[in-house]
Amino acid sequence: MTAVLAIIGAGPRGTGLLERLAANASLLPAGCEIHVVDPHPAGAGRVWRPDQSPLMLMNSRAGDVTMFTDDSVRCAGPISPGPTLAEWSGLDDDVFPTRRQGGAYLRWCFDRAVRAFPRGVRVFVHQTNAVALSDGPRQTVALANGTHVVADVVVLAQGNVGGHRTPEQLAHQDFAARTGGTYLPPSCPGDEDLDRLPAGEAVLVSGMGLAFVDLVVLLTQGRGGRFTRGRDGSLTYHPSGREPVLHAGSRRGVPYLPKPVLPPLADRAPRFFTPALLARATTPGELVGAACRELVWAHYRELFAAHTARTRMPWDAFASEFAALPITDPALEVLVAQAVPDQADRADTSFLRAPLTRSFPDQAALNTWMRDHLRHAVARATDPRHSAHAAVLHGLLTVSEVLERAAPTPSTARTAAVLSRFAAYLGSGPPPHRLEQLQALTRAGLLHFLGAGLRVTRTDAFTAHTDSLPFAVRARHFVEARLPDPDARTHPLLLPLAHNRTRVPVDPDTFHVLDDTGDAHPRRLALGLFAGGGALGAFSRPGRNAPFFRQNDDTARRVLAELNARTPALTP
């Protein structure tokens, strides 16, 4: 009898299993079967889907997204280079690509990783939904199609699974039925039937990152709105009088910080958030202290080598100094003013408090300052003069390699929760342009700014209260502009695994899913959100050893020697 392998989720995770396993061919049993099941186009899954708009950009520059291994990566499987999404599409290394580009991309990983199976292997396709997932002998996948997949291990990567609905969320849709108005719940705005909202009319937004953007461009850009950049290098925004006014605030009252342009890094080995240090912390306050000090750090480093003539101290006496002292200690700033004489050249540590705390007497004012907030932000992400703000970004990349390769443990968890809260601020933002676009929308009037600590009420009419603007601003339409938080109770096969919790619980080495009293499937993994082990990213960076590869090729292999050992109990 067949081995058979099915893996549900063909996007990015699936697809670059995929790649491992036939990375690691030599493995497999002979006539062995995988079958991959996605509603969504193979490789490019929902979120890289072919027939979104245009307009969606991803916020990796082209140059940054790979899905194959390189030198760097240490894993007990082949070596497997490919190529880049530059090298492969022929785009510059510091283009932000369309979505569907990257899509492209990953289908054509997806097509070549099937390709390089060997001869007897067979590769199945199954462009539906799996609905349930039954044991036995062997596990039986039930699909939307009504057809079945028998399978001797199964792999569930479906990405990010969520749309569970809260009672709030529940009561705010209930309100804009019995009002007249709309609420869109968090999702990913490309999926939203956006022209609920009318043209003219004023919007409440809750969220600034990615999905937030997002939003922004569907309703401007992606109804007629144009950009033009003058003489000066300014945007001006001309409307199509399609547009809603909106009004964004969210709980830090700004946008997520620009993806920019990252200078050279000769050393990636951690100073203070070492794998020596997480041993020994006894405490996340311990580590969250650490991981800001490598930030910092990563500034200063960048600022000393690369812009020497704007520091007054040898590098070796500031670093001694700096690390002597904790990220909290005055005598810090005192050094750091020694050391820098320029305000605009010191790291800037707003992400560990709030970047907006001042309060305005009207919107007006409020935006006036958005506009010079963004300015400057651009301008850190894209000037090489700024390269020192950029190199933060080296610092938080160093910091979440570590934590990926640690143990976990209650502590662990803890600070990768606390390092959440502005790990997304700090590195996964938009193109800088996108923020220019802001700022020409504020002057347009179709964009106002709400400010921070934004909370959102039913009147008689949705109404949002800050702590930056001393009166409350109404609308009939709200959208949740972020994406809905992991959740495996709203998908039907994983409903029954997650044993009513938010995320399937897994053995956090091996991926294996757990049951109800913990014990491991041996023949079932989960890698994604909606687990309770692993999360990783859709691409990785090349050149940097990233744990999206390490896992995979582990799992693959894992995957292998299940498929080997049950071969011989599968002969008729």
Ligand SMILES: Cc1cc2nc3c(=O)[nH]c(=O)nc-3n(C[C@H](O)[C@H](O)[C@H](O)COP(=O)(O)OP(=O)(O)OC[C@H]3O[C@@H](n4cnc5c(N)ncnc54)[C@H](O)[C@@H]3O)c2cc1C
Second form
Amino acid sequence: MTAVLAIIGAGPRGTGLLERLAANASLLPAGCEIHVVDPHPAGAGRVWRPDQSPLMLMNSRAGDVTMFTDDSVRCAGPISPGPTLAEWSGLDDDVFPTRRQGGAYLRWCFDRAVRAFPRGVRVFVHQTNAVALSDGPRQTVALANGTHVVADVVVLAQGNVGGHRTPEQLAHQDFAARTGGTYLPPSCPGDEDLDRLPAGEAVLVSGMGLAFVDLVVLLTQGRGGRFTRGRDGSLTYHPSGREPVLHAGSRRGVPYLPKPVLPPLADRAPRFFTPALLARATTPGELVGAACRELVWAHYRELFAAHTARTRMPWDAFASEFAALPITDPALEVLVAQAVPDQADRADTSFLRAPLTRSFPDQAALNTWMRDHLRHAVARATDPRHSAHAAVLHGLLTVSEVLERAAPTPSTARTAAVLSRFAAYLGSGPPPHRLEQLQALTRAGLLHFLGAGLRVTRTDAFTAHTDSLPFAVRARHFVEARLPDPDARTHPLLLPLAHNRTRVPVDPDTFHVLDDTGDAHPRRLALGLFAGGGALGAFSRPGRNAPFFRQNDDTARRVLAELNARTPALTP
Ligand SMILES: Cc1cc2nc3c(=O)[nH]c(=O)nc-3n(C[C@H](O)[C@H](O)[C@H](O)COP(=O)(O)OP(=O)(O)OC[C@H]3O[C@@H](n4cnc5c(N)ncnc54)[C@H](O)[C@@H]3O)c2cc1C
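The form predicted in complex with the named molecule is what I want next, because the block you gave corresponds to the form predicted on its own; please supply it.
Following is the full complex, with the preceding chain placed first.
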């Protein structure tokens, strides 16, 4: 009998795992079969599928996306270098590719991995859903097309399966159905039927991150509108007449900061948020303080190095005083005021509190404030004069990397949860030109802001209240523009594995799926947002020893060892 591996989900994670299986092929049992299951094209998967709007862009730059190990990666398996998305496609490193281009790269990576297996290893792709998984001497994966795969080892790599609904969201859905309006719960806007949002009608939008930008693009350019740039560099929107009128707000009240152009960095070593601190810190507060300090430090390190003329103190003197002061100490402000005369050059820590705290008499005044805010945000992200503001992202990346490599403890989990409140705002924002487009859309009267502290209730219509406006805004249509939270319990295949949790429990060290008593299934593994254990979904940058590669390599070798261990038993 042949040893069989099934991989459910062929997005970046399933593809990365396949690449590591091929790289470690010397450990493969002779005559092995690998079955890959995904309803979307293998490699690209759902998020990066080729049949989506070409207007959808990645929020990663082409040079920051790689699916291949390099010398920085510390793993047991062989390093098998390959091109970044930029190198493969010929795009400049700084370009934000379309999601289709990202998907084409991933499909190529998938095919390359398949070709890299030695003779005797056969890879089968089933372009359908896996709908059930049952156990026995071998495991059976039932497929939606009526067939099934019998496998010795199963790896689940299903990404963000979505599905979570709160009672409030169900009530919104019911209200929209009764009142003839529309309610779109959290989802990828590109997966929704946006024709349900009629031209010219007001739509409330909650959320101002990735999904918000997708929604705005699809409802404006996607409906035939155009942007043109004037001689003065400003952008004008020319409506098609088919757009709805959006009223957008969120808890924070402002869109995510645009992805900055990162200045070069000579030394990536953490200065404050170090592995040693993680080992000795006794409270999450200590860790959060050190993380914030790392971000502010990244700002001043860049300012003193690249814009020395705008500082009034030698770096060494500033650095040693800075290092001696807690981040919350008022003496730090005094030090900064002495060393950095221009307020605009000082680190902006409003992301820690609230960037929008004012209130406005009307939406026109809020829109004007917002355009100014967005203009500043774009300048800071793109103008080399403001590279210190961009460098804060270096600090965030450093903190994330230290956290990713640390052994999970309640303190690190709590720290990660606190950081997650602003990490996406700082580091997962859209390409800068998207914020210019938002400004143009407010000038065209198609986008109005609601501000911070958004709550949406149901009266005679959906009704938005915020802390920024003295009145409520009503509309028949309401979109929750954010990606859904995964709920494994809402998926037939995952429900029995979830034990009434929203994520499938796994051993965080090995990604083995745990049963309801906490015992690991030796031949069933799960990696991705739908599972616990910290194997999350985002592209890996080159040269960063990214956890994606280490996790995939470990998993591949574990799978291969298990297949090998079973091969004698399988031989009749
Ligand atoms: C709209 C959007 C844009 C994003 N943009 C970026 C970006 O620019 N940069 C970045 O770093 N990250 C981005 N992300 C995060 C992104 O999710 C990750 O980059 C990456 O796609 C995660 O890979 P994954 O394989 O874990 O999950 P996915 O890409 O979601 O792949 C999981 C696959 O599993 C399949 N699957 C699920 N259930 C089943 C089943 N029952 N049977 C068979 N197959 C199944 C799905 O069809 C899917 O193809 C974005 C996410 C979204 C949703």
